[in-house]
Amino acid sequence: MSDKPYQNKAVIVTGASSGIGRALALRLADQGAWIALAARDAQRLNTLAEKCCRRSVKAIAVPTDVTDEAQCKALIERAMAEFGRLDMLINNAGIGATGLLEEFPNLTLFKRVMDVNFYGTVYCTYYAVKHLKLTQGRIVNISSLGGKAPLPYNTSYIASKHAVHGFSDSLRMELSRVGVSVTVICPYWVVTEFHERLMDKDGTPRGPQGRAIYSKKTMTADQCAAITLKAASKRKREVLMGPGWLAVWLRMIAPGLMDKITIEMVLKPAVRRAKKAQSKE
């Protein structure tokens, strides 16, 4: 296999303004892809598409709300129009929001995760099948290990997720006939600004010590981003990361003792360093 799989392929990359998605664009620059930025912060799109352009290789910003079903129609188009084709699209756009379900003073921010997360994925990638059939494509959902094994307090992220996990497996099966690869990525906590912009259940965003819950030994972004690269290269149907497989096993035999394990040992101490950090304040 080439040490550059990407050379001159045509990709898609939504949430590329930050973390993850931003990432990969600069991992694919670096494979000399062309590469179709899609976010909503116009002003960092055009940052990042001009440090990809100096590393000779052609990037476009195409600011894009993926809760917009005419939007994620018109960036596939945009794409198709500049490169005249389109070899991977991967779907990173994603967002949160926590607290109890009963404590939501309606269920518009639940809605909302589902349109980012969920559907986002569903209408880009709606659109980009017919071109992505005609290159034998891939398509790469970065997904969360919640979609494997849920955490409380987080039931339109986790629902979200799970949905995402469905879809992808039912299209796996769909488009096989015609060699269309779909990978779906189960990130563990990466460090990116994912928790900064979490939500509390009035749709605050919490700030710069969202980032409290993340230890020395957290994943970067990049260190992701290189883990889905590859894996997509390789077709793989699903990437499971940090305690993924030993969660996944888990819940199969004992799921009542893998929830005990998801709050004692998961989600406990991340609470316990962000109060940690906020006293510090």
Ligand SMILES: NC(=O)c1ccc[n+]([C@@H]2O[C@H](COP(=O)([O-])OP(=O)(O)OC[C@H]3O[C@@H](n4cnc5c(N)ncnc54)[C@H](OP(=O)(O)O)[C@@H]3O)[C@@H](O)[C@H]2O)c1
Second form
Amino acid sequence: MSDKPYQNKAVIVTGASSGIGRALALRLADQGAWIALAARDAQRLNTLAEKCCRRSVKAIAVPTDVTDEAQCKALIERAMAEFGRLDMLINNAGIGATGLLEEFPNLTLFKRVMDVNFYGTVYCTYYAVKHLKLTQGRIVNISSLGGKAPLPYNTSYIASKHAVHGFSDSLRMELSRVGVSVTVICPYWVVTEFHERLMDKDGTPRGPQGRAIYSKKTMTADQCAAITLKAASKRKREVLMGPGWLAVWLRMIAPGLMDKITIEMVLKPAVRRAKKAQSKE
Ligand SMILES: NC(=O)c1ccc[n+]([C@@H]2O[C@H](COP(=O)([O-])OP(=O)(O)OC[C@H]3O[C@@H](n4cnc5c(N)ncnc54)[C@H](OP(=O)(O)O)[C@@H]3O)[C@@H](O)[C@H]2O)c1
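Switching from the form predicted on its own: structure of the form predicted in complex with the named molecule?
In what comes next, the whole complex appears, and the chain from above leads the way.
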């Protein structure tokens, strides 16, 4: 296999304005790909597009809110108009919200998480498929270990990522006859803006303290991007990062025990932290 499998390949990356998406774009630019960068923050996208173009590649910023089906359609059309082909779609845009389900004041936030993480993926994929069939292209969906292993206090996020897996695994079979691959990436923690933006039940982002969970050993966005692009080039089905295999395997053989461990290690500390924060208000 070529050491630059994405050279002169046309790629769309959603959620490209920060974190893993941005790192994917920069790695793709280094390989000479043509990139359509999508997210809502136009300024960040323009700066990134300029940076990519300085590496002598074609890169365009296409401000897009992936919760809007019409904007997703327009994103795919714009990339096709610019590049004349589409070789890979990376559905990476994602958000999260935490809290006990019963404590959310209503379901608006729950639906928003589903809209970004799941329907954003569905909309972009739906409009891209006919173009990807012409190039025997690739679909890459950035999920999470939470798409394989349930986590309390995160019902909307976990449900949205499980939905991404069901969608991807079914679609993979539909597209296998036309040579389009579907790769699902399940990162563990990655140093990005994700945990700063992670919202509480009222929609308030966690802020800089969200980064407290990272250590020196936490994977960087660039490392995650490198693993992702390698897996997509090999048309792998799924990549589990960090303790992914262990969690999935344990859940398969002892689901009740895994529930107990997860409740002790995740749910109880999360509820304690939330109560402590509330008492300080
Ligand atoms: N970081 C982790 O530990 C981790 C672990 C497992 C999985 N993941 C997954 O990795 C993916 C990338 O997240 P990240 O860690 O790189 O977080 P991040 O730095 O917060 O990036 C999230 C990206 O999604 C975009 N986005 C959010 N809402 C959007 C919308 N409505 N329309 C279009 N774009 C939208 C954001 O851009 P704008 O705000 O400009 O729209 C941003 O570019 C997500 O799917 C996340 O679930 C992350």
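Only a predicted model underlies this, so the values are computations on that prediction, with no experimental measurement involved. Numbering follows the first chain given and starts at 1. Superpose the two forms; the largest set of C-alphas matching within 1.5 Å is the rigid core.
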Taking the rigid core as the frame, does Ser18 move its C-alpha by 2 Å or more between the two forms? no
